[in-house]
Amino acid sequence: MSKTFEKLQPLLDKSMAFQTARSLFEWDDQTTAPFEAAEYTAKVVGIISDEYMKSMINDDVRKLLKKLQDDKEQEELTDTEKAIVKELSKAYEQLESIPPEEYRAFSELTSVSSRKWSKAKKDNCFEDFAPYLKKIIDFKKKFAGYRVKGDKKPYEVLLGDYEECFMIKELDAFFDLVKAEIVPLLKEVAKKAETIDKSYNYLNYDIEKQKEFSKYLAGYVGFDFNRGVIAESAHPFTLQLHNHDVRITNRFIENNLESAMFSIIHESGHAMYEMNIDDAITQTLVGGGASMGMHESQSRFFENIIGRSNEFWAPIYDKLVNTYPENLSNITLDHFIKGINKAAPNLIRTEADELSYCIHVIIRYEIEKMIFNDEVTVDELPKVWNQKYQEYMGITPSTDTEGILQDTHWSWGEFGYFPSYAIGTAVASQIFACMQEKMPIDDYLKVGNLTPIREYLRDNIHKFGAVRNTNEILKQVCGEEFKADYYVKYLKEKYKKLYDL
């Protein structure tokens, strides 16, 4: 560690302190804490918040960060030194741009409006939750205005936030050549979609038995319980305070067996990178995923390709079915594995299956561009959100609740995040095909191990934390950049095979 670099650690470590501070606020808030404590625990929020932008931003880090960024510096630090002072220098800039009074108001509202859309969203009812919308967009245009450089869009940069490899010109490649290839075939899987009776899913799914399942399920994939919790909010989410410290959270639908048990691996595949990453980086601006993107490729290849293939439910879907057996017992695993990958228009992004999902991202996405574009107001998004909806899906959300109001991330201001969603689904398929090269997966899953397939991720993605960006990360384990055809081919592959066209 160079000097310039030790004198900087301490002040990196309080700047920590007061985030682990404020993540810890918002677990309790949309986990345990009671409805009207929102306002008022505000206040504490927004005074953490602004001791956090001070301890970023004085004149000790920086001039240590501009010392830093000198050549003669850069050649005394190591490779996890210099991906450390390129991210505090990201977080400085952005830091930086924003008026402090107008950051600690930004985090007091968004400590308040994230209750405010649970409950609108409980009573379907998107009026209650817009002025609240509209104050959150009216800051992160001006916050985005604040940093954007050049020919950059201002949502362009809120995506950086997220994705760095990914920005308009990328993603619009990307979802044109989805929209190419991958609507035509879920048209074509549509017209065969009754062909797979899932009606067992929808059957009364007793509640702490669900619980108990999921807890099971999690376990089974590799999330450790001496490093991690397992909570309900109204939508499923995971937070790391450190290493070994991974929150997450599920919700449970009396009706829908699927729902819960999908969750809950989707945010262990989210916990399992962030317990893996190593403990040299965790409590450090790199101690978390590559990228948001990244992140979510972890837990969409959980989800879906580990998680709804044959051979991952073999040796345990005996046990799924002893759990429910007066609603299961005459479902074979066939015919679990074709009802859990069945393909069909739905309304509801986290619902969606794997051929679908994307265009549920898409319009996110369209609207996110219109909004930042200022192209829609608060007002019309319901009308526009629907019409889009009609559009892609050819069905149309009766209520506000399963349409505008199904996602929390407005609420929080996450305007950007949508599209790492689709990135991670897409490089989830690009590492799965490398890693089939690798070792055998199948073969693995039919007799219950998981351990070398979570090995692998450890040792070639987890531990890296945010060293490596994830086309830097994808060079390194697959020889070549993000490239979306893996994804066209793996989604091509398996409903063509599952629908017998």
Second form
Protein chains: 2
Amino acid sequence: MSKTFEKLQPLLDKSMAFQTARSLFEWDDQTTAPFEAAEYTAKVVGIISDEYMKSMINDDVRKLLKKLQDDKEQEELTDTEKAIVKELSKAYEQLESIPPEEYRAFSELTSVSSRKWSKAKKDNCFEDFAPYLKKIIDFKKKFAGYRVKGDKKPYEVLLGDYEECFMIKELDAFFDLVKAEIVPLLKEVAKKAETIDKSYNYLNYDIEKQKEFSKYLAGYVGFDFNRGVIAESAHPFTLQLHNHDVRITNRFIENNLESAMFSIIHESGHAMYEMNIDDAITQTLVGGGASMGMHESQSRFFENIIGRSNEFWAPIYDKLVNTYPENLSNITLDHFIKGINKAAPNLIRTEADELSYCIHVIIRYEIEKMIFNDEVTVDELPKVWNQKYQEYMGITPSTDTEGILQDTHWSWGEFGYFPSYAIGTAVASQIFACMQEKMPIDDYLKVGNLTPIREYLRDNIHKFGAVRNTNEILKQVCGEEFKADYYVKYLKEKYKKLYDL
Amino acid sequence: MSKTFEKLQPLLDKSMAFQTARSLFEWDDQTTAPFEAAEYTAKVVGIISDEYMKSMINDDVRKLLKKLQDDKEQEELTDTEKAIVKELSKAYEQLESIPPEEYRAFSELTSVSSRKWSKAKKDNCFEDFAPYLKKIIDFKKKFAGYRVKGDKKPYEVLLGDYEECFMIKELDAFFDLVKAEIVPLLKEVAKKAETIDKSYNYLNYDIEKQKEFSKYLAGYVGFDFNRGVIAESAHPFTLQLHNHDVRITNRFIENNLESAMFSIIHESGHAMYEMNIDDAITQTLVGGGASMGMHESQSRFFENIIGRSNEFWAPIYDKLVNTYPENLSNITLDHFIKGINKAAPNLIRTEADELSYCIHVIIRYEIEKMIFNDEVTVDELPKVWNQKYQEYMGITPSTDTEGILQDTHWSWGEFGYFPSYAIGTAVASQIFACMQEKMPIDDYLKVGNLTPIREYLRDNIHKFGAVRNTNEILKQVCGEEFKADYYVKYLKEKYKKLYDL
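Would you generate the structure of this protein in the form predicted together with another copy of the chain, following the form predicted on its own above?
Let us now look at the entire complex, which starts with that chain.
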């Protein structure tokens, strides 16, 4: 180990400890803490967050980082150490460029604005949220301006925070292809989908049985209960303290069978990624998944590509029917598979089917690009939003609550985040295509043996954490960088077969 | 606010934040964390504990503390601030006297020795634990030696860490009275108790129903679910993050009705103390209960004095019978009250009845005194232990597992702790006697109205946190300091009436 890096290690450990504590408070807040705790606990979390910032950004770390960025020092570093230095450089670039008082003002703004958004959504009143959104956008433009370099656009600075391999050029090409191929396909599918009777999904499903079956599904896809726990929260999420403590939540809706089942498979996909990260890099700056997009690729690989396939359900569908014979005994596996893949234009991203999902993302991407190119004002956003839904989906939201106000992300200042959902989905298809060349996935699924699939992902993707970026991983696994064609091909083949088109 | 104290405040807040984080990790470890998490999480907790120590003991705090200890500065302080300075002084006295390398060696020892104790208890092999116990005792003697002042004995230094008002003189007087009065009473009661058929308690009690009834009992005695949560753990305990977030755990045994019921009342007693502490002092050094003994007084007040009375159960016993009609429909309230107060000599402290409990504590106290007076070697301890059980209880443990190895406390180096259990029990009786002069407790209980009882405790004890010590509280509430007579009188009256003696 390089002497300089050796000096850096305990400083990074300290900051990891504060970050882990913050994560635990976050988990606790979402799953356990009593109603009245928030105000007093906020004081604690505020102090720990300050300490976290101080432990990351300070003269000692700065000096060591400067030294480690030097070419000669770099030669002494292992690949992992290099990746850690790179991550740390990114954090410095991101945090140091912003004057602390502006950062604080922004943090205060978002802690208010997220509540304002929540109320505005409830009241269906975009005007109440608009002034806050304006301020957030002004801050984000300013912050991006501080960091913009070379011929990069401000919006690309934000995109890069979530997925460094995908700038406007790559995303435009990706989304143009999707628009050209998937928008017409969705319309074709929608017509046929009307004939699928999915009323069985909205019958009464006992919550206790749902919990039990969800837990079974998590274990079935490979969630390791020795390294993880499942709890309940208002919205399902995954959170890790380290690779031996990865937690997921689920929520249960009595009149919706699919909701909890596919949420648990989705979160298990995220969780297995974190559980499989190598012991040697957990609790370091590269000890999490490679990027938002890569993470989403793993959750969607399990949720959609594997989890909505006939082969996945073939060995376990009987168990599901036997859990709810009163509702499912007349529903054949074939009918069920059509049901879980029923697709149609729709307004709400989080409830979207696999086929239309990407279109929701494209609409947000196009609007964010317009915002950061100064091509639209905040007040015009609802109109633009509705026009785009009409153009791509053929439907228009009747309220802003089911339109521009539906997502929380912007209220936190998270611009540039949405594309990673689409990237993840597309990356999953590309990985799936490469894996099919290497192993008989369908045959494994049919006999309920997911181990080879999991092990392949572990050994080729998961264990590296964030040492490699998305394109480096894809190059290693598939022999080529990201290519959107796989995604389009996957969707077309799947849906044409399912719907006899 | 004094200028010096104003400077101290943010430093204390920081250390409070780290302490709260440690508490949350502790809670999480006991209730939630997955099996394999411990090793990696320990690294995080280790770093946060170090930061906690550094935030407490450092030159900045030391200088401000020195200044605040000055008479003139003291004049400017409020009572709360004075109490905080006093607590901080205690912490400095306790921690600064021990050389850091010795403290670290001791911490490492106890983290091993508690596991060694656990294994030795399982294997019924005191010899395996003895070498560790010797080292722990040597450390504790050395540490007490550093801190001993005036005519205090080393053991009193340790006693003072848990309960400053009770030194050897006070404890000897207290325990001599108990031995003289309660040891013979227990023998008398035991003979009669044999006729009480308590087999109903060991029938099958559905765990889900136990959970529901426990939750009901917690709410019934006054646990505020807006400020607290209940979870499960191997051993019931109470833990608070602050006065708006107080957590208790319970455990459920299928063949024991009483276990979970009285545990939840006990822990609710602890929890209400913490919940009722004033907002103005929560998250400060005096923001918890006054002492171990005072805390135990509140848990035992609810568990034993209130919770095992006929009047408490009169309005709710039907509910219990209706929950388990198959087991309890033939058990009258009178029979049930005799059952929950069945007393007899016994070997295990944590399973002891109200009457014999104190004798368990006395045995431990006498042995600890011998240890720190160099009157016994570690190897002789099992023999001494068994002799004392024979002398006071009339029975001898057949194994060390149910003898000297039963408690975990010594494996953590917690000498001087046990007496606080007995002090708590006796303090509870004294408070009960004073309250009876002021309000018709029995009448309130009979109609299921616990509010005036709770409010009295809140306004006269709880809200002050650790601003006042045990004797100051008693003087305020009862007009006199601790007096063991109340306890002896309470037990004698209760058991003579129950058993027609």
